[in-house]
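Next up: a single chain in structure tokens, the form predicted alone.
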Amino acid sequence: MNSPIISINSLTKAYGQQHVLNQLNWQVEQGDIVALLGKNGAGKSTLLETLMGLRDASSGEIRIWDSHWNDMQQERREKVAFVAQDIKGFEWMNVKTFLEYLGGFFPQWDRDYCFQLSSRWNLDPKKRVGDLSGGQSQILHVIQALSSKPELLILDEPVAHLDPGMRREFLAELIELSCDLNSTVIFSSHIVSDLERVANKVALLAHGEINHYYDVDTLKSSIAHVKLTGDSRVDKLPYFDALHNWHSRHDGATASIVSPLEKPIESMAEAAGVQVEKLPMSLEDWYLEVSHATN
């Protein structure tokens, strides 16, 4: 079995007595592409930026392709593109200079590939980098990193400012670029609707650790939204540990499943005596119930 492309053990990030970080683990696989989910202040862009070596972990593991980033070979380094929240620089350029100066630093920078996305995403060649509106300054951004066909791109909330025609067309570059070079991807988002176009994983975090990391296909087979139905008011028993947001009623109770369970849910019930109806539940309704349950 081929290590994990990016394996993180222990990682903690504290700035005086705040943990954002508190003894992360997670491994990511090569070719996965990744959604990172978490509230506004959760530290997705702290775990972002320290991954790639932009902060210093105040203890605790990252290695990429096995090698630490200080340790990493240049060849190696050059694989990776990054696209932060916030970026700036570079604004007396005009947008085809800052193209071409940035991509004469990659190897496999696709010249016409990134003019053709620029053609395509009406982003002026001529217009000045900071003249540029938010949402253009993003599209900017990721296809300089587009371009650069990395094996392993990392983006902070690269579609925040994306009207919602754009995003899909971006999210389909993301699909194209994985096929095509077997590129692992991480981004970090607040519109679940975008990981189910284009993420196979889904990642929490949350109180400064990974709560929930699935293949999204399995999640999606597995939550659901719970009835129980019996002749009493039934309590949370040992039986039904695994669930969540539970509400006793007076002829049974609801929950939900936020994750695979070990055991079917229909043995919880027969064992506690109960009829069981499980109902649909879409992944926002799944982060937000996750949400809730890790506060």
The other form holds:
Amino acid sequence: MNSPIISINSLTKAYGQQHVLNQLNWQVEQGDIVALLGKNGAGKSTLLETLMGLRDASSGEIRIWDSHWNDMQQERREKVAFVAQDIKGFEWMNVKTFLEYLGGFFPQWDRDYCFQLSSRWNLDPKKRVGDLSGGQSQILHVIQALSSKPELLILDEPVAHLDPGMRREFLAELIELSCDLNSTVIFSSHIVSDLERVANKVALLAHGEINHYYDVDTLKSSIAHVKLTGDSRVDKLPYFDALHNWHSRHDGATASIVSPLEKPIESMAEAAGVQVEKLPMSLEDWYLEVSHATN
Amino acid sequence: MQQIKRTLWLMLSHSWITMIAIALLFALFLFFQFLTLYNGFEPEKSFQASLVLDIVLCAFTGIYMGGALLSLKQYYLWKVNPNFRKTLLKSFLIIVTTIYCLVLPGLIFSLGDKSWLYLLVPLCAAIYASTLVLEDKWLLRILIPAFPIGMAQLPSFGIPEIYSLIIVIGGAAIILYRMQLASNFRKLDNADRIRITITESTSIKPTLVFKINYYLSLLAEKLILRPKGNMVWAVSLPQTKLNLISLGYLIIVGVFILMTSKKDKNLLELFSPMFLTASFLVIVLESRQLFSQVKSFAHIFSANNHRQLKNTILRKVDINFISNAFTFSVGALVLSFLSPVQTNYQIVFGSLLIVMLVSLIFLPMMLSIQWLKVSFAQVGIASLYGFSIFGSLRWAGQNQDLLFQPLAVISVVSLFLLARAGTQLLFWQRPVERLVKCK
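The form predicted in complex with its partner chain, contrasted with the form predicted alone above:
Every chain and every other molecule in the complex is listed next, the one we just looked at coming first.
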């Protein structure tokens, strides 16, 4: 197990009376690519911005590389990159100036890689930043972040404005970055199919807490729709407490497994005297199930 | 060092028109500085003239460089990277100090036996003025720049000048200290986003304009344009904003003129045209923000007809400018009546004509070609046109023969009509897609 790069303890962030983050605890390990999921208004941006030190926490503690932002050394700070959800400003610069200027604040900035990416992603270096479309503007900021070769990269909805082709290319770059530099990446997204491609961990933010945080492979192998068949109706017995979305039927029941179970479902079914059939569940279905459950 | 050089260039190129405006202001400064020397003011008057000129130029520089700093410091690195913060602040200070150093010799020359602390006042003016843009809270934007003006009144209560100077310089140091704090970062909130979309005003908070527009729209809806409903609000937004800016500048100029006593008549005659010319430049700078919004609403008032759409865009923008010039005229005429000296009437009138006529000439051009290209053309031709109006007025004033005055008016009007016809032709030749896309 890797050492945690980010350690969040009892983090609370309130806007007036509204608690967006509520006693949140979370640890992210070095080299992980974490997809942060959550509904609109769940507090994903607030969490990421608080993590970056852009917002002050109401209470609690965030440690990155075992330091608070305020105590972090300059060399460490320069190894963190962030792409906000909606970035404005710099309209008067052209793409080349923008990339070179901001790259200059990151000692490990890779100029060749930067312009190689911008050329591959069809970003005209002479075009004014103010004239870029929403998607191009997002690509620009992503290029800037990637080419600074960060050890910790935080992206807030990085693919929201990108077309499917661009999304794939961008995600491939993320994996490459993580493999090359053992970088840790946290990105929020609504597009669940993306996380299957790139993330090795998935976190679900709901009610101000990280409700689910799993290894993607473990999760994918665990989640399933299940059909329990018996001689008669099967009610939700204590054996099946870990199952979600329980529906009793005249000849059994249907339910969902949304998290790794302590015991295999087969042994539960055997104890209850019913037969079990597992049907595959996509991560998108899983997300809908758990976000429905958290309601 | 490389990053500082880059930042300097980015700050200066943040707004080309700003750079040109500062250069023009500097030229004006040299011209008026020369006049003060040429007019042979007594030492005290000469010192006052130099000080006010330096303060005005440095304050304008402070406001505009504050705008550039604001644009850059909204990036997340401001909060998390002390190196980024230092680079931006150093660059801001280098530009402001360079302008300050350029204007300083005149002040040193006229300082006489006054305290050397006076030499720091223009630099402080730049720092205080920058808070007009940089401060987050509306109240602070007024109070901080007003603070040194308040302190300047202390000597009239018997407090030695030196104390008020020390307080003002100390205040500027505190502002500088506050500027470099990481907490002095604000993410763009909704109001800021609107500001960036609609206008990058240096002076008026968009939420305030929205409120004013809301009440204006209610009034307009009830009394004048009931059938058009809330669209009135949408279209009146840029107009109200521009008018408020005009009024804001008139109030600043007005306070200065009214504070000047009769014995400083010479100074007043000297500064009024400078202030009015500067106000004109600022209004033109602000006016460019109008276009995108007027264009985006124009389709509401026209059928599916490109000709009508073009006509509507042009008409709406014309109306905005004429109403703005009217606001400026009324304000300036009231000022000229309240003013302790009556001699600046011609200058006030000439400035108003410049504001209105030059704007009307260049409006079609500004709507149809990129702002950067038009900026250079506009500033050059505006200066020529301004000189021609002043020249005509002066000529008419010197030749009291009734024959000459109509001739001057006819020549100005003909020049105006000819120029306007030319720019309007350019506007009509552009395809409507280009017009709407053009920023």
